[in-house]
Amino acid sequence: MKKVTVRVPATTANLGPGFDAFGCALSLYTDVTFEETDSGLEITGCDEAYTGPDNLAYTAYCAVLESLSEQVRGVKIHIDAHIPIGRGLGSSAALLVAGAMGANVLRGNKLSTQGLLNITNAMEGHPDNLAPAFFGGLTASMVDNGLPVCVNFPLHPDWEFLALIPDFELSTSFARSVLPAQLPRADAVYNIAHGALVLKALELGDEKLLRNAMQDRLHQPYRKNLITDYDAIEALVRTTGAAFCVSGAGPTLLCITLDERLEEKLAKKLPQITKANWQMLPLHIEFEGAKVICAE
């Protein structure tokens, strides 16, 4: 086998109080094709700034080959990305997952998915996006002695996800820089309790419980100041009864609801209260996770 295409879903991390722990795969995808060649590195399909050896798909590809003690040969990589960059929907994790899986498939699937998660987590630093990208669905993850541990949780099938994606980026590193180094004990207890209830609400399909449980004191109160018109948008969404949170580090805002008409309800009012241009993107749960869609 010399050529493989891997499809990786977008992911939303944190889900309110589950900072660096909770993640969910969504129905928006990046496809990456890897074709072994006899000469060098060639990357197409993306901005020229991302066509060098520091491209995340390529670095993950190399990391897996090195872990297998395999020589890194020439490779042509084509990226067909529908996950927006720098918007809190797991675009970086998707490239890491694609690169790791692509290399593994081309070498006969010698590593398990957990093994690939171990390698990519060492590169990313936290598994909250990587785990749902690999395994699909809703996951909770932690790192134990340097290795990621993740489990899947059940999800009610009727949930609708509506991503509000603005026309500006927010880097994860900057979004992390505004977080406090320490928190009061009361805030830690608050997040533990709310996180547990988020998982149960998502399982039961309990929109009222989810709306209340999505409250957070660890990262959203600090990050919201980086997102244009956050307070106005949150107030609008809450009038609909939907749950609301920052997707990952932001600036995408995520609505979770049982109401299939949520997009219609927000369509007229959202432009009236915001300065930025916001795209409303309806999404569903991706239960399967990353997969090979073509191999030659």
Second form
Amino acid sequence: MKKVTVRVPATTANLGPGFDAFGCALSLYTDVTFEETDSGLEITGCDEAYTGPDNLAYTAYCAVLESLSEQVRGVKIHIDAHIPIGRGLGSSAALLVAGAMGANVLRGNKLSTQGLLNITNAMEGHPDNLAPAFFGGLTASMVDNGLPVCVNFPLHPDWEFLALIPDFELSTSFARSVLPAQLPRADAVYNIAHGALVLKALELGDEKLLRNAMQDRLHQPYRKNLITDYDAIEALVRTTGAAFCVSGAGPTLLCITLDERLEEKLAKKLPQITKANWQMLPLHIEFEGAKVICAE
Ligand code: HSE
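Structure of the form predicted in complex with ligand HSE, given the form predicted alone:
Below, the chain from earlier opens the complete complex, with every other chain and molecule after it.
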């Protein structure tokens, strides 16, 4: 095989209290095509700033070949990204997953998905976006002895996700730099308890329980100051009964509800309470993880 296209879903990490642990795959995708050539690297379909050898799809591609002790030959990479960059919807994880899968498929599928997850987790530093990008659905992950252990959790199929995506980016490294290194024990207990109940509420389709459980003391209180009009938007969403959290490191804000009319309810009021432009993007759960959509 010479050419392969991998489709990877967007992911929302943390889901409130599950910092660096919980994640869910969503119905928005990045497709990446890899074609082996005789020499050189060519990357198309993205901003020129991302066409060098530090492109995440390429670095993951090379890392997989290295772990197989195989030579990196020339490769053409074409990126068709629908996951917005720097918005907390797993665009970086999607590129890492695509690169790892692309290399593995082109060289005969020698590594398992867990093997690809181990390699990409060492690059990303936390598995909460990678796990749902590989496996689909809702995942919780831990890192044990340096290796990610990820499990899927049951998820009620009727949830609607409404992503509020602003017109500004927030870098994950900056959003992590504002977090305290240590927390009071009461806050740790708060997050453990709320995290467990978030998983149960998502399984049951219990919106009231989710709304109450999806609260956090580990990262959101420190990050909300980086997100324009966070408090006003949270207050507005809470009047609708939907659950609310920061998607990943932000700045996208995520509403989770059973109400199919949530977007309609927010459409008029949201622009009135904020200075930024927020795109409202309705999304569904993606139960399938990354997959090959074309191979030649
Ligand atoms: N768990 C990560 C964070 C997700 O919140 O920083 C973003 O990569």
